[in-house]
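The chain below stands alone and is given in C-alpha cells; this is the form predicted alone.
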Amino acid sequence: MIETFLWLLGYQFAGELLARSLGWPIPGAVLGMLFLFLTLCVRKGIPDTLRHNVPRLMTHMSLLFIPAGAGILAFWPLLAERPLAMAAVLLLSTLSTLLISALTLTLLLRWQQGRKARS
C-alpha cells in the first residue's frame, strides 16, 4: 500500500509543481493524473501494486466530496448571488459528462468489436 501511495502522491506532486511553476489554471492533481495515465500508456501495463491496491482505495472515494462540500460552504454568499448561472453550469457540466461518457463507451465498444472480428 505504501508503494501505491508513493505512485499517486508522486504524480500529484509533479502535477502541482508544474501547474504552480508555470502558472497554469489547471489543478495539479489533474495534471498528475494525466502524467500517471501517460506513464501507464508508455509502460503498456499497470504495475501490480496499483492493480491490487487502487480498487481498495476507490471504495473510499466518497471522502473526496468533503473538500467540495467545504468549498460550497466557504463560497456560499458568492454562489447565492448567481443561482441561475449556477444551475446552468451544473446542468451543462452534467450533460457534457454524460455525453462524453456515452461517446467514449460507444467508441470503445466499436473498437472492441473490431478487434474481435479480426481475430
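Keep in mind it's a predicted model, so treat the numbers as computed, not measured. Only residues modelled in both forms are compared. Numbering follows the first chain given and starts at 1. Throughout, rigid core stands for the largest set of C-alpha atoms superposing within 1.5 Å between the two forms. Compared with the form predicted in complex with its partner chain:
Relative to the superposed core, residue 96 undergoes a Cα shift of 2 Å or more between these two forms. With the core held fixed between these two forms, residue 110 has its Cα displaced by at least 2 Å. For residue 79, a C-alpha deviation of 2 angstroms or more is recorded between these two forms after rigid-core alignment. Core-superposed comparison between these two forms: residues with C-alpha shifts of 2 Å or more form a single run of three or more, at 66 to 119.
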Contents of the next structure:
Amino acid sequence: MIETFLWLLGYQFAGELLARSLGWPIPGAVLGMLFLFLTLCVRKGIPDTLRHNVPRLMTHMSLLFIPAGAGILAFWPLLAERPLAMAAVLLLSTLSTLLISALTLTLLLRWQQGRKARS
Amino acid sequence: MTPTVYEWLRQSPLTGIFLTLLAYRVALSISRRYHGHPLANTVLVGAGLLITSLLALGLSFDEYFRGASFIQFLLGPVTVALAIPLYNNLARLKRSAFAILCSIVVGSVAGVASAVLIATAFDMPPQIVLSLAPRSATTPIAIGVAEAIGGIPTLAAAFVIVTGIIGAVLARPLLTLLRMNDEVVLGVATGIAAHGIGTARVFQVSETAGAFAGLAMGLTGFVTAVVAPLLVHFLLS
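Having gone through the form predicted alone, I am curious about the other one (the form predicted in complex with its partner chain); can you provide its structure?
Shown next: the complete complex, the earlier chain at its head.
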C-alpha cells in the first residue's frame, strides 16, 4: 500500500508542479494520469504493487465524490432561484451531450470497421 | 448532549469522515439491494443521506468539510490511478484511438454548446449561462474556465456536481435504450458528459468502461479548457 501511494502521489506531485509552473488550468492529477500512462507504455508493464492495489481502490471511487455531492447543500440558495428551469437546462444539456458523444463514437467505429472489412 | 460534547462534534474532523463512510456504506447496501438500479446511484443516495444527517445534526457544510476534505483529497491519487485500467485496455485503445479522440472533441464542444444554447433558450441571466458552460469538465477545470469567461466559480462547481450525478444516473439506461451495448462507447460518452462521477459509476459496471471513461474525462478537461472561452464568445456574440 505504501509503495502504491508513493507512485500515485509522486505522479500527482509531478503533474501539479508542471501545471503550476507553466500556469496551465489543467489539474495536476489529470497530467499525473497521462504521465503514469506514458511510463507504463515505456516500461511495457505495471509494477506489482499497482497491479494488486489499484483495482480495489477503483471499486470505491464513488465514495470520494460524496463530499462534493453534499456540497449541493452549501450551493442550494444559488441553485434554487429558478429550480424547474435550472433542472430542465441541466437535464437536457447533459442528455444531449451523452447522446451526441455516443452517436459520434458509434458511427466512427462502424465506419472504421467498414473500411477495414473492405481493405 | 452537553454543549462541550456538541462543540467537539462540530469541530472534530472525525465527524465528517465517519458520516461520509457511513453514508457510502448504506448507499452501497441500497444499490446492491436494488441490483444496481440507476436511481440507487451510490453518489446520489450517499449525498442525500449525508445532507439529511447534516441538517438533522445542525452541522454546516464547512464544519462537515473539516473531515470530509481528507476523503476528497484522495480524488487526486485515484485520478492518477486511472492510468492502470487504461493501460490494461491498451490494445482496444490503439485500435480505436482515432474514433475515440474525435468523439471526445465533438462531445466536449457539444457539452459547452448545449449548455449555452439551452440556458439561453430558457432565458437564464448571462452570469448563469457562463457558469453553466464548462459543466462537463472536472471541478478544478470548470472553476478555472468559469472564472476566465466571467461566470461565478462556486456556481460552476455546483453545476459540475449536479451534471455528474445526472449523467451517472442516465448514461447506462439511455445507451441501453438506444441498443448501444459497447463498453467503450458507454465509457467514453459517460466520461465526456459526466466527468469523475460518471467514471466512478461505470467502474461499477466494468473495468473497461471505467478505463475509457477516465481517459475521456481527462481529455474532455483539456479540450474544454481550450475551446470553451472561444466557443462561448462565438455563441453569445
